[in-house]
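First, one chain by itself in structure tokens, the form predicted on its own.
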Amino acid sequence: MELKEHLDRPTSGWSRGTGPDADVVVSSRVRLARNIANIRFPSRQSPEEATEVLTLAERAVGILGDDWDFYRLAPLTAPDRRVLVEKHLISPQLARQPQAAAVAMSHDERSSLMVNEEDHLRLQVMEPGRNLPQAWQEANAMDDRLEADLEYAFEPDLGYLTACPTNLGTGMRASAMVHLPVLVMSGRVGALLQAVTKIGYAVRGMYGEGTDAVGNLFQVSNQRTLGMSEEEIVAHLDQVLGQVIQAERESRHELRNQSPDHLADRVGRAYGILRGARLLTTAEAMRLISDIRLGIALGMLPEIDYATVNALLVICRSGYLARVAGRELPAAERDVLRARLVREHLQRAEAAAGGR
């Protein structure tokens, strides 16, 4: 598959809106982190390791199937590394760096390696909703073909070696994006993710670590990785999960009941501008899409589901603006695409609805 199919369209295998508890959960995430042995970290490697690196990585990716390909950074304009970050595909980090690094990807996009990036290799499978076991089964099956290939650095007392103290032992980051907006709104949401924070759990951005909550949307990640079993992990967070579901969802039922004219307005004030808007901002896009993405969730905008809203989480960033655009924009100029590209979009979903 070529690169270009990925890079065009604002969906992923992860973004289809299904799922369980998929009003709250956008999409679950288990990433493992391996290295290869005898190899140095990718912070300590000569540009023969690095090159090393990715021609064993592409010979592993060989063996994972019809439906994977293999595509080197280096090639890629900015723009077009930014699109893969904003899917999911790719940390910020590795496109930043984009020589003697590479990104594997199944061809639904649930599944992705990162080839030197913090950690020689960074496998990661995403499922739309709180899907957190089936994530898990399907990188731990992911990992197994690969180290049929490779030799894993990997020690009996520490288990997985890797550049970062914080990832020993089971390599694994299992993680959850979820939408918050009425625990904002509430005022809410420090003292639960507060708390969430002090049982042993890490609360980021929608983009990970060193990112921003924009709209109201918080990644939720496990932070041991020492000393418990991967379906420990898994189960454990699972459970927090569930807490902060059940939170989310009385607030909103609470503010259904106490102020059903303020929030049936909030959402049709929002579905209006996005579709009738000429300027949009990047901050007011999102804080619009969350509102319509609660909306749906409260049944209120049947005309549209949570893909077609999680499409628009891609579209509205600059990578993917300029891709469309073929230059980089300046700001004005990305207003006004961001505006028309979202335009289209909810209009092409509404006759999609109206035909069914």
The other form holds:
Number of protein chains: 2
Amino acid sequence: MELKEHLDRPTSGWSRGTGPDADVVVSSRVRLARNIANIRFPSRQSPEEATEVLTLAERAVGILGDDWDFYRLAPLTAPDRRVLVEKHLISPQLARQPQAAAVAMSHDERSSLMVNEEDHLRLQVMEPGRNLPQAWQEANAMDDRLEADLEYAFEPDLGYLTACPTNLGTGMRASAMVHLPVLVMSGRVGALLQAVTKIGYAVRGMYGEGTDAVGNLFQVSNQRTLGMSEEEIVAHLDQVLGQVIQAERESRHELRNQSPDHLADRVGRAYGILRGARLLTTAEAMRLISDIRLGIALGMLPEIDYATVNALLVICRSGYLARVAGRELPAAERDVLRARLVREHLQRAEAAAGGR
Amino acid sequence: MELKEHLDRPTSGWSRGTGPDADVVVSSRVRLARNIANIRFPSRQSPEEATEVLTLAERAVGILGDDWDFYRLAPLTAPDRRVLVEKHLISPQLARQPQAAAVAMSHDERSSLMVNEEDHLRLQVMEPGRNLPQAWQEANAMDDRLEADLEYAFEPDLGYLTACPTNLGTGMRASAMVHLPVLVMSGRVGALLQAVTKIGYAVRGMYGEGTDAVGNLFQVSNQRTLGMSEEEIVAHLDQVLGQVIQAERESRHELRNQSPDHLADRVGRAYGILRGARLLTTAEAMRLISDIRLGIALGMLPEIDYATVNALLVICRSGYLARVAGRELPAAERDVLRARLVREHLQRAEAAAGGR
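Same protein, the form predicted in complex with another copy of the chain this time rather than the form predicted on its own?
Below is the whole assembly, all chains and molecules, this chain first.
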């Protein structure tokens, strides 16, 4: 499959689907850090070693099957690399150092592999909704198949060796993207996330800088990678997710009882503005997208679904816009194009819903 | 025709049509004040005289033909009387003193007659767009037919006698409702309307109190009724209208050249909010309706037309809302119902446009 096809479509396998508890959990992700034995970590490796890693990785991806393709990042334009970041297929760090870097992915983009990021290999599986155990199983199966071809750096007492000691052991990071609009609205999100942090989980805004949660989207992930099995990590994080889901749902229930008209008005206006605006900044678009995701969760917007809003999160972003335009755009032109693409996307979704 | 039918439909003959220069001129109106000879003016008449006027008026309306009906206001609820005001069929003053009052109207509501307002009779013809000469011709024909049955109070040197001396002579008030959103936006409307006032025309906001022009709708009317023929009054006012139209069009042209995206955004958002909101105050609704009327004028909203927005002006108002609800509503409930009726009206208009 041509990389172009991946870059052109704003959806991924995970983002088109709907998983359990999709009213709060957008996606679940498991990432495994792996390094090839006897080659130095990317930050210290020689150009020859970097090339060797690329060669070995490409060969190993070959055995993952016809469903996989391997793409070097060096030939890509900066906006195209950004699109890969916007689709959660590579990290911003990898996009910034494309020379000896590559990404491999399955056709549906649910599984992917970064090469020469902080570690030689970073395997990732993303699933829609609250689906950590399945993401782990798939990542584990993928890992087994790669390990049949590659010799990993592994120590019996330390587990998988990683560039950063925080990844030692399982090399695993499990995370979920959660949408907490009403906890944010009610001001309760701070206390909840503080509690989650205290028991050993990291929480950050999914988009934007620092802890600012653009679009009310947060990522919750495990911190510990050592001294626990992968299954334990996944089970614990899943429990935490259960509590986060409950807290958000209770807040929604309360808000709906207290101000049903204001809630419906907020959702209806957000949809109307996204459908009608001719200028949209990222900040406004993300705020409105959050409102309509909430509307879907509350059954207020039958004409669209989670897949529609998931795609909007990519469509709105500067890399994707630059790709559609064929060039980097100044902010004012981005706002015009963003509004147009959002409008057209919603029109198509409505037409599809009308035809159902 | 039952009065109920008039009260239930938010449209009138004039508001469903499109006349010349409809991009700026919403409607043209000619009103004639007439009194019956040898009966005192309403402010001074006895109950018997009031009844006599009603009886004479009802008989005279009978000869206007099958297309006409005569309705006494006394049995109507206050909200229903307000609907007649909102549809421009009677004045607020008549609605406040319904005891000996009546209204007659043609089925399409383009012609109507108030009985026992400030004068015994007030004939009115409303036409869509810039159409003063036709409104005058129809009012004149209606007047001739009534005069065949009634003896008017008339003095050769003073013309028609009226309760207020400002109406003496022709007893005619010609007016036009004009939509000046961009002159308001650019702050130029003040100077223009001052100039119009200086040459002898009255300008006021069409809705709301005093000179505040809710929805950017203004009424321009003649002040002089004496010493000029009806044709002269109409021709002069029509000239003034031509200048007002030109000024507004030039401002629109300029704005469109300077900020096409912002203009399109403003119109698109207004439409989106009217389509999506679940709570709408009158003030916001009138502001948004002004924006979409401008959008229609600029060809930006092919899914709706002037008839759609004309009906919204009635749908949004408290009398009509109370009629739909079957009772007077508190403000919060009005905002919910207003939003629902506006939304449904636009949906129907879109569906009709889709079917064209």
